[in-house]
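Form predicted on its own, single chain, as C-alpha cells, below.
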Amino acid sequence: MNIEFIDIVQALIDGILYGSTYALIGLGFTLIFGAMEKLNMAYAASSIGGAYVGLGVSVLLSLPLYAIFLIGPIGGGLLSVLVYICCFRYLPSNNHLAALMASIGGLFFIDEIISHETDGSPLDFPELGIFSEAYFEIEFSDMFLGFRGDLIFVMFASFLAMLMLMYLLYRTRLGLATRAVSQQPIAAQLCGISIHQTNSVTFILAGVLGGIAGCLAAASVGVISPLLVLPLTVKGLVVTVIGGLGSIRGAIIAGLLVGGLESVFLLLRGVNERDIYVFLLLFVFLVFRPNGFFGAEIDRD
C-alpha cells in the first residue's frame, strides 16, 4: 500500500479531532483520582451506559437528536453516583485495593446489563445531522487536507464541556470544596465540608462528562455497541497515565495525543496492530516518565 505524507497528516488530524472524546474520558478518571486517589474502573462503562440511556429514552419517547445529548449525560451522572455508592462509599477509605476490585466488578456488571438488554448486538446511533454531511477542505502546498464536520462538532462539544468543567472547578464554591477535599481531606472536614457529599458531586460531574463522551463517540461512528466499554476503559486509563495521574491539562493533552497517534497507527499498520502501538506508547511512558506529562514526581525506593 502506497502511503503518502499527506495521508499521515490527514490521519493525524482525524485522530486528534476524535481524540477529544478520549480526553473527556481521561478527565473523568482524573477527576475521581484527584478527589479520592482511587481509580474508578467502572467509569467508562457508566459513560457508555449513559449513552444507552439517552438513546433508549429518546427512541421510546420519539425525541429529537439533541435530546440524546441531554439525557445521555444525565444518565451517565446517575450511573456514576450509583457506582460511587456501591463501590466506594461504604468501603474503608484507606483500602484502595477493595475499591479498585469493587469498581472492576461494577464495570463487568454494567457491561453485562448492556449486553443482556441488547443481546450483545450493536445499535444504530443517530448521526450528527447536518454536521455528519459537512466536509471542509483546505489547500496546503498543492495538497488538500479534509476536515469532517461531525468530528469538528465532536471536538467543539468536548472543548465546551472541558471549559465548563474548568469554570466549575476554579470559579465556584463547589470547585473550591472539591479541591480542598482532594488536597487536605481532614482540614476540609474541620472547615465543615462533607467529604462524601463532595465525592458524590465529583462522581456526578465525571459521569456527565463521560455521558457526553459516550454520546459523541457513538454519534461520530453511527453505532453504539457493548464492545465500546472495554476499549474506552483502556484508552481512558492510558490517557490518565500519560497525562499524569490527577492532572487535568495532562489528560486533555494526552487524549489528543493518543487519538492522533492511534489514527496514524491504524493507517500504517492496520486495525489488528493499532492497539499494540498504543500500549507500547504507554510502556515507554511508564519506563521513562512514570509520572506522565504533568503528574506529581514519583519517588522510587
Given for the second form:
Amino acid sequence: MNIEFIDIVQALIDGILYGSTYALIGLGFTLIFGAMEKLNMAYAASSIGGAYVGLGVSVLLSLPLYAIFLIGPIGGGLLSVLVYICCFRYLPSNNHLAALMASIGGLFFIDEIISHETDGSPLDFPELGIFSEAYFEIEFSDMFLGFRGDLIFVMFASFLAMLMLMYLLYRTRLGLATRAVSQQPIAAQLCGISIHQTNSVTFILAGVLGGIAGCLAAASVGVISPLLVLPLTVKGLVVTVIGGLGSIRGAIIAGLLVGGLESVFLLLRGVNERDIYVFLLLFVFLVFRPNGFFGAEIDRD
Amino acid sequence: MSILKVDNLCKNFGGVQAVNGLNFEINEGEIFGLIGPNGSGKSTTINVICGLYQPSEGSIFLNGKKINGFKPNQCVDMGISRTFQNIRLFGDLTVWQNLWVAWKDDRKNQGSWFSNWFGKSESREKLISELLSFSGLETRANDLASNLSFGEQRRLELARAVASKPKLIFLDEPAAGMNKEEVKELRDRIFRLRDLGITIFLVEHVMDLVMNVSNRITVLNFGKAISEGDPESVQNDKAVQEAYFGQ
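Switching conditions: you have the form predicted on its own, so give me the form predicted in complex with its partner chain.
Now the full complex is given, and it begins with the chain already shown.
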C-alpha cells in the first residue's frame, strides 16, 4: 500500500479526536493519584462498568439514546466510589502496595462480573445518531482532510467534561479542598476538611469522567465488550505516566498524543504491531523522562 | 471558665513515653504558654489535643465535652485550630484560596452543605479581606502561597488558622526564625486575637515572646510538667533552670 503524507495527517487527526477519551481516562487516574498518591487499577474497569450500567438501565427502561450518556457517567461515579470504599477507605493510608493489590482485585472483579452478565460476548452500543452520519471535508491545498462527525462529538464532549472538572477544581471550595488535601493532608484536616470526604468526592469525579469516556469510546466503535477493560487500563496508565503522575494538563496532552500516535502506528504498521509502538513510547519516556511532561518531583516534609 | 482541660494525658510511642501524666487547664480568653527543652513533649501534646494522635491514656475536655479520639477535622468543628512548627501552607493555592479553604460557614445560622462547598457568601468575602489586612497580605492575595517570603508565609498560616473561626488556637513555635521586628509584630497580632476573644495556646522557644505575652506558663521536661505559674515565678523556679541549663 502506498501511504502518502496526507494519509498520515488524516490518521493523526482521527487519532487525536479519539485520543480525547484516553485523556479523560488519564485524567481520572491522575486525579486519584494526585489526591492519594495511589494508583487505582480498577479505574478503567469502573469506567467501562459505568457504560454498561448506562446501556443496561436505558435498555431495561427503554429510554432514549441520550439517556445512556447521562446514566453512564452516574454509574461510573457510583462504581468508582464503591471501589474507593472497598479498596482504599479502610486500608492503612501509608501502605501503597495494599491499595494497589486491592484495586487490581477490583479490576478483575468488575471485569468478571461484566463477562458473567454478558456471557463474555460484545453488545451493540448505540452509535451517536446524526453525529455518526456526519462527515466534514476540508480542502487543504489540493488534498482533502476528513473529520468524522462522531469523533468530533467525542472530542467536544470530552473537552466539555474537562472544562467542568477544571471549574470544580479551581473555582469551588470543594475543588480547593481536594487540592489542599493532596498538597498537605495534615494541614488540610486541621482546616476542618475531612480526608475521607474529599477522597470520596475525588473518586466520584474521576468515575464520572471515566463513565463519560467509557460511553464515548463504546459509542464511537458501536460495540461494548469486557475486552475493552484491560487495554483501556493500560492505555490510561501509559497516558498518566507520559503526562506526569498527578498532572492534569499532562494527562490531557498525553492522551491526545497517545491517541494520535497510536492511529499513525496503526496506519503504518497494522493493528497487530500498533501497541508495540505505544509501549515503546512508554519505555522511552520511562528511560529519558521518568517524570513525564509535567510530573513534579515529590517534595513534601 | 476553663475552655480546655487536660487530665492525666499520656502518649507512648512504642516504649518511649513522650507525654507522661500531664494535667493542665486553660481559661477562656487567656494566653497560655507551654515551654520546655527540645524533645520534652510539647509538640506531641498539641498533636494529641488536635486529634493527630490518639492519647494512650487520659482525657481531653473542650468546653466540658470530652474530645478524645476525635479526628482533626472534628476538632476544628469544635473550635480548635493551629499553626505548625514547619510551615504547612497549600503551596499551589493562592493566598486568598488558602484562606477560603479554611473558612467555615456558620452552619447553625445559614450554611447548607451546598453553600459550604459551592456557594458564594458575603460573610466569607468580608472575613477573608479582614484576615488579609490582619496579616498585612492585602497586596499578595492572588499570589501563590509558595511564592511568599518566609515571614509572609508565617503570617498567612496564622491567618489561615483564624479563618475557621476557632475559639482556641494552638501556635506551634510561631516565632521560629523571625527577627526582633517580626517577633514584635507577631506579639501585637497575638494580642489582637486575644482581644477578639480567642484563647491562645503558645508553644515557643523564643523566651522573650512567651514571657511577655503569656498569662500562665507550664514547663515540660521529659513529658512531665515540672513547673507552672505566672511567667515570673516560672523563671525563678529552680527546677526550670536545671532543666534548661543543667545543674
